[in-house]
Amino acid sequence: MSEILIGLFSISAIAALLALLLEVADRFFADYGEKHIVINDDKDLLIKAGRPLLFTLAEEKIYIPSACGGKGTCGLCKVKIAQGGGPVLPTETPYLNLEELADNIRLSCQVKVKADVQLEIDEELFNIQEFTVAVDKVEPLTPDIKYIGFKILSPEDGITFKAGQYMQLEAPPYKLSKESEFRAYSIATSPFEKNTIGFMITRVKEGVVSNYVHDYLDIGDTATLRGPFGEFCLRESDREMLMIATGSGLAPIYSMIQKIYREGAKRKITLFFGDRKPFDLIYHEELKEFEQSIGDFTYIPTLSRTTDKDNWSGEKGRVTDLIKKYIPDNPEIDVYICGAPAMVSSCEELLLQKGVPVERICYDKFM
């Protein structure tokens, strides 16, 4: 049996050194010269060829929503592919349902141009800028967490977004990377606010972005930002609103809420908010704040590993554990989830059961 695992590890090691050793020389031998790409029939590019399609469009000043940087790990740099393309890569089916594929749908970070490539995108995307702002103010806001609020000082109209939508931000090459990298990040500040923007940065192990973020970024200095991204917005409607989050989920629900009173609207807010400790509740005065000074927001935080140590009071398990004990079946809400994949699903099996119809549960699942 040893010597079965032995020789079956041998193969994959081998396998895996050969894919490293053409990538490396597709990377710097091959040559393919330029390549045209026709976007919506109309825009014709002439390109030099051999990156993938979503760093070779940024090149040009056509931003993909992308929250993985081109790692292909979160799905959202789709782009409809009508000739090109190539085949489609293992990497890539993970994230293309049946009807994707059957419509040519790529995912542009994988799609590596090396022949002239004929795409269509959302019209909006080309409306999508880059920003050189300021970093004016930095805020530990748990252990893992900063708040980094930034000044725009290019455009110098400012930004214009709507709440729920993100960021890319780039670091730029230091010791975790050898080249600028791209992380997406949603916007935690009103939309109101046409100069300055804010974001809630959870810390990840190995995350080339975010430590770059936790450990460099300071007052005064300078990054590029590019935007805004995403579709996790406000929808029209009367009806009551449930909001849920966890950790840095909560910056776009905070955002819309933000949006919500700024604007005067009389709707009724429910938040769950749910972390492990005490020390894990990003704003959490300020929300018991404004629920003593809003009387249509209620506010329910609860923790999932507190001890009597802790000290505290209030709810306690998961935020699944709030929709059991707080929704109603057949609830006449609408609903705005935000956080881990794991915690996005299961609110949405539960409410689901609840009977919320799936058109009115909006939801971004933090990669």
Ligand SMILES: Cc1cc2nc3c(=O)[nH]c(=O)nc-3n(C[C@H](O)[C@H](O)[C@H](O)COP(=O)(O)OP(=O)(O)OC[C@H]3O[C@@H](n4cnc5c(N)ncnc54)[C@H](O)[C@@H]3O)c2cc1C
The other form holds:
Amino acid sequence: MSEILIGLFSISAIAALLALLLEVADRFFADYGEKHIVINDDKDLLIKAGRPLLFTLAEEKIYIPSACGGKGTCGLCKVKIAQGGGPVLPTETPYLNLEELADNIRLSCQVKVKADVQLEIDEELFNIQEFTVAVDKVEPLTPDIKYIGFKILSPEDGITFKAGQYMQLEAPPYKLSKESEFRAYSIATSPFEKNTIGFMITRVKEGVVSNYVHDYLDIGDTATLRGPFGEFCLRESDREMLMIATGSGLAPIYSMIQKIYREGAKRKITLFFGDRKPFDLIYHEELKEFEQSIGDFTYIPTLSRTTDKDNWSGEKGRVTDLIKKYIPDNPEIDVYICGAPAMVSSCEELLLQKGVPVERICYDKFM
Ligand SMILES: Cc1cc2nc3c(=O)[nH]c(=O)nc-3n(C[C@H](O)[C@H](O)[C@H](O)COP(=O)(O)OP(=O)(O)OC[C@H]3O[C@@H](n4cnc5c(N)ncnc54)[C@H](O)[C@@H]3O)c2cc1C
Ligand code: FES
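In place of the form predicted on its own, output the structure of the form predicted together with this ligand.
What follows is the whole complex; the chain from before opens it.
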């Protein structure tokens, strides 16, 4: 038995070593020369081949949505490759459904440019810009969430975005990473602010970009942002709104609430905000104030780990408990949910059971 196990282990180790050697050889020694990337039958780019399409396009200042920085774990970097993409890789299939596979949709971070490529992308992506920014505010919001505010240095006319969208923030090479890395962060500030932009960033254990933000970025430091990306935005409708967030998932919701506040809300809005302890509740006082200043806004925070010492008289439990308690069957509402993927999925499932049509549930999962 042990001989079989040793044999299997050796074969796996040799296969892994060969794959690594091939990858190294491909990366450092293979020369694919120059190739053409033709986009939407219109733009023709002559590029140095050999790198993933996502990064090759970024060098040409065409920025495809991405949250994981090209690691193949977010599934956001989809493009249609009509020709030249090579076979679909096992790393792509978990993120592509049958319809997308049939339509030649691929993950641009997994497709290496080795031949001429014909590509189709949304024209709107040509408007995505790179911004040079300088940190102008750093504020701990909770023990593991920081607010980072930036002044936009260039382009000089600042930024235009929709409340709910996200940017990619770059961490340059440092102790946790040999290469520069980009991650997605939702904009927490009002879309009416053109020259400043802010984020709520949770520290993730061993996380490359979140730890760079928490431990290295300080007032005056410059950084690079790309965006804005995403379709988690307010929709035109007169229906009542239910907003649900946990942790830094409040960021895009807070941006939406500021927009609604500025424009003068006419719709009823309820915000369910969940976390563990009272000190985890970001902007608790500000949100209570919004209850006074926005026409029909109700803020219901809930805590999942309170003890008697916390002296908490509000709701206890998770945001899903609030859905069970407050949302009637077949409600006429639009829903916006943001935060950890498991929370978003549980809320969506409950709301569907309550009879909310799927197209009225809009969300962003933080991976
Ligand atoms: C559309 C979108 C918007 C986002 N907006 C925000 C935001 O406003 N604020 C914010 O803090 N984050 C946000 N995120 C998450 C963010 O993009 C990063 O995934 C997160 O900061 C981790 O990046 P990292 O480089 O620190 O960790 P990585 O180096 O990418 O990961 C290190 C390890 O942590 C694990 N990991 C990665 N992400 C998480 C996580 N969220 N929780 C627990 N473990 C994790 C990884 O699997 C890996 O093992 C958003 C994500 C998406 C898709
Ligand atoms: S960039 Fe995340 S899967 Fe491609």
